[in-house]
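In structure tokens, the next block holds one chain alone, the form predicted on its own.
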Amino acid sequence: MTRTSIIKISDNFDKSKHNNLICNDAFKVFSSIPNGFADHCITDPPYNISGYDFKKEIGWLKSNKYWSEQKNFNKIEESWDKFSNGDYEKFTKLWLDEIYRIVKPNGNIIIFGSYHNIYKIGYLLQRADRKIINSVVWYKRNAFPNITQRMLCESTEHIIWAVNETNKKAKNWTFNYNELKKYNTVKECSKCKKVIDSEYKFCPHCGNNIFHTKKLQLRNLWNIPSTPSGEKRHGKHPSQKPIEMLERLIVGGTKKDDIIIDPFAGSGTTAVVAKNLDRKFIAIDNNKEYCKIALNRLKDGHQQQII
């Protein structure tokens, strides 16, 4: 079983092994890697917000010490984060393109990202003939606050969900749609069979008070906090996903023993998922810390969230 496994950290790619750990740079790992070994991709890139052509600083955070002392604000500054426009835009087609030869035809391309990067990526995706199926919108009710106050508050982050296949010969791609139902249960009225929010503890419509649960498709706005701090307790990365995210997209893209890739590993948390939810995992990252995150949070039984 995947969950059994035992996981190291190794510097390229292994087909006998059910699963990968590799601290390396993803592009030196690619060519190992055989044409349709995996399954699907989910990932999650950098964002190009450490240095996009013109960023300029916050000049007044330095002098402002209610931000940067008493909430702690910190901006993403990663070398591995910085890009020029043209070069992101490079870099991005270059590990796209390694991706559609390794995943197999019809399988998932599920990729984060935010306004910086995601309209760049869907525009890639799109000039290749890859099949976009949805946009998911993350909303981050927790979301830290804009401080510059000269813009509205980014609470939401996006995720493309795209196949690896033309437009025209894209089919049978894994949505399991009937498993994606439990993380939308309601309350309905047993008397009106109206859907009520679940404070209510009388119908707001004919004012019953006995309701039945129900199960109804997913939709595409997902409210989930951000990262909770029981998930970095091995270490903290600055874009680590929380668990209920990738449980989501696991549950309902991926089927039991898939391979899913994943470039950017960061911490680990698609391969923890993947773990957890009996799936298999190449997870890549060149960051030496961050590999050892997400060895420890794979070797941690406590990392699962799995309902």
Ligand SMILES: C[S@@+](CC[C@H](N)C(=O)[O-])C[C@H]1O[C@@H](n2cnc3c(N)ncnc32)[C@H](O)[C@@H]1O
Second form
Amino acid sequence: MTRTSIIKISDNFDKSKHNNLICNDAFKVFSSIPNGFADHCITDPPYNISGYDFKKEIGWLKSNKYWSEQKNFNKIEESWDKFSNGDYEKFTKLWLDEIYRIVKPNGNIIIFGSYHNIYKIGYLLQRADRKIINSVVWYKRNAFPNITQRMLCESTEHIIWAVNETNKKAKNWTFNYNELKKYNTVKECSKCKKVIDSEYKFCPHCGNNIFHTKKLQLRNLWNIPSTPSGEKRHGKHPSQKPIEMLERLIVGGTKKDDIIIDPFAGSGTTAVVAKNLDRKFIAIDNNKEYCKIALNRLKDGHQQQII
Ligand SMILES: C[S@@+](CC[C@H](N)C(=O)[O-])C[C@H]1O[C@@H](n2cnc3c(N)ncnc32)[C@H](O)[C@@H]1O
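Right, and the form predicted in complex with the ligand of this protein, after the form predicted on its own?
Now the full complex is given, and it begins with the chain already shown.
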């Protein structure tokens, strides 16, 4: 069957298309996608952090001069992100079960979360005996401050990188070790070969001032700022992920022409990066506005700067 490559928003999956951008409830779409059709899943599901007690927070807000002057909240409050505790676990188990079926054995399943939901997702992956190969910590150095001043400023999100196979049988998953090294370039002294801080003009170990750059294996702490406003020029999504985050995951965890499914695509960041890196995508979101943003981003050739 010949596949077509023009991207449009549709309401169901069509396997004759190279790429699918689908505006529908993911649970209505899953059944039309054959077993093992996708090579990988990279997704950022609802975190279940809405339903926040603003009234209570306002009490704290008033007790603090700085925040009462700022009057600046940065909380997600979306109907798609509200579940009762038991419902969130059921919802997560349901979509994970579909993803185990749709992704090929040994394909990567990479899931974003925060401390609110990531333990539940990790627990469900372990219960399903999926091999977890990494947990990446995304450090947002420009994270929004904690307004209550009663706890640390939450400035990380977490990404679980799992393989769609049991711990015993998992093998030959895609991990592009060498390609990922470009995201960890360091300054090395040409004389004593020690790695030194990028600000140094002279090597603190031997005094030499000749350096070269060296690419090292990538670690699992990624220091990437929150999504820059330039990436939101086609419209705002409350939890849009930075291109740079997706780029590392797609460069490291997929191959050219692989099909990546993202059942909670939002503004389409996974799809945008997949397209720019010559991968294919199945992107699903049940919100029309978000799908339009995704479509416009996909049409915009300037959305992506690859290193
Ligand atoms: C955390 S956001 C994803 C953001 C995305 N990574 C981005 O960069 O824009 C989760 C998305 O899941 C969508 N969603 C929630 N429940 C859904 C469902 N049952 N089917 C399809 N999409 C759903 C929401 O509309 C929301 O856009």
